[in-house]
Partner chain sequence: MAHRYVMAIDQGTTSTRCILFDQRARLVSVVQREHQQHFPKPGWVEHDAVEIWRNVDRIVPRALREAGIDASDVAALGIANQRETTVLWDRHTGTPVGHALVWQDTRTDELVRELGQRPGAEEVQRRCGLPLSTYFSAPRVRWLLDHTPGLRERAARGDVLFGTMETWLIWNLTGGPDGGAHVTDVTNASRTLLMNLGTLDWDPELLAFFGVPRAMLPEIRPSTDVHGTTRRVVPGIRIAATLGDQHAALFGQTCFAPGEAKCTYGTGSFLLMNTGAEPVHSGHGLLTTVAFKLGDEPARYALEGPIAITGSLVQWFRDGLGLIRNAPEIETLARTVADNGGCYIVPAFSGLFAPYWRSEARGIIVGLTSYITKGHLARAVLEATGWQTREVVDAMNADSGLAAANLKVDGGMTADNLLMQFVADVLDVPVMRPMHAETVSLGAAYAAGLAVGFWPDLEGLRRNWHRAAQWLPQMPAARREEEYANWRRAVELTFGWMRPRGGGPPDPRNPGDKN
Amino acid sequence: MPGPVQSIERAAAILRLLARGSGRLGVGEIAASLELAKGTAHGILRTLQGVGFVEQDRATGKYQLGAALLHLGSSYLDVNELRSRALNWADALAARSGEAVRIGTPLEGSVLVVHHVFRPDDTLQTLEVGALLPLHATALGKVLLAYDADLAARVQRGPLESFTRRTLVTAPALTRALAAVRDAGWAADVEECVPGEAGIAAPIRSSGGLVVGAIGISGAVERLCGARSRPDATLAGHVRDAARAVSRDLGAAR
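What is the structure of this single chain, taken in the form predicted alone?
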């Protein structure tokens, strides 16, 4: 196995150093603290600045942690807080609905599954935590698009991949679907991503009403839908109740 990469170790040491104390240090201070040549420290800092992990104060020339790195840290905390707050409610939703429960957040044009509760029966199932799902073809994704205009615009500018004959593949069709999600307060997909499968999802909000994720159930069409393949209203109610409960735990208004 190859050994550690020295430049990455040094970059990590600089970031840890900046995370301490006042968080603003000059090149000389950083070099002296880590016993590096000033030229080496400066080169690493310039690289970190280029990717947004550190920023340089124009007045003093000193460096501090950058917005990109702070965003990564806050994103990690947000996902973990969301997951920890939702654990009990997701388990309860699985028990009430008899279906698998997934919680998703947006990631690079997809839905990242951050929590998954198996359907409460003895069938063989696969853990989906870490899976990436299409935004436009899943109930979870439609919820995230419906309450994030910028994300929806970016998705609609690109080609919408077709997964089944029911997948929404035009921008006008998706726009109408997202408007319906906002009107109803929940989303559904019926065989839009996987033949024979359906999903129902609702938004999870944090303080201020910001939608930070979605919680939903997924399963066979015949279990989730009634006549004319319409999502079961009782199941939709269970999903909305769970979403509201998680949202309250995250500080959203009642």
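The block above covers the form predicted alone; next, return the form predicted in complex with its partner chain.
Excluded here are partners and other molecules; the one chain stands alone.
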């Protein structure tokens, strides 16, 4: 078993220090208090600042605990920011795949569509931003479930509604499907939500690898799937590339 990670211990000490007294300290004061080299303290502070756990006062340069610490439990990435950061890559995915693109985040047991790019064929389509989709029956939802054990457990405790004859309606079937998603790094639904339609999706990660949403394409099953209703590997590659590009923009490691 590996030993404790020193820099995490030091980061914890910095947070405890900032949680005391006035709560505003300069990098020199922090380094002196913990007997750290100033450069070391600065590096840790910059990292903590990057994840929102500490904030730096612009005028004085002093550090304090960040607002993100107070909202650790709630979603810290604003969905409108996610859309804004993903805009270019979602467009590029729609252009490459020729299919409609949607980005989803979890909301109260469903997938909330936070961004939608039309299929690039100039047919009449309606913006679906704000729509709710079932978690267990869509590629977007399966991605969100695959990387959130708690959410997956909650969904599996409730009844799994059947939308088509292909919808996964039993907990063991869903569990197997989610394990397969984690293995592959992407998810698909083939006529599991709407007859004749399929979807392919991949996770959007922020710094540290945390999954904050899913991006995917959806469309006619004959376009998205090849022989024996297997999702097209090239399209899945485009989806994963787009997901990685957005993740990179959000600060996830490559």
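All of these numbers come straight from a predicted model, not from anything done at the bench. Numbering follows the first chain given and starts at 1. Under this definition, the rigid core comprises the largest set of C-alpha atoms superposing within 1.5 Å between the forms.
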property	result
Core-aligned C-alpha movement of residue 32 between these two forms, 2 Å or more	yes
Threshold 2 Å Cα movement between these two forms at residue 10, rigid core reference	yes
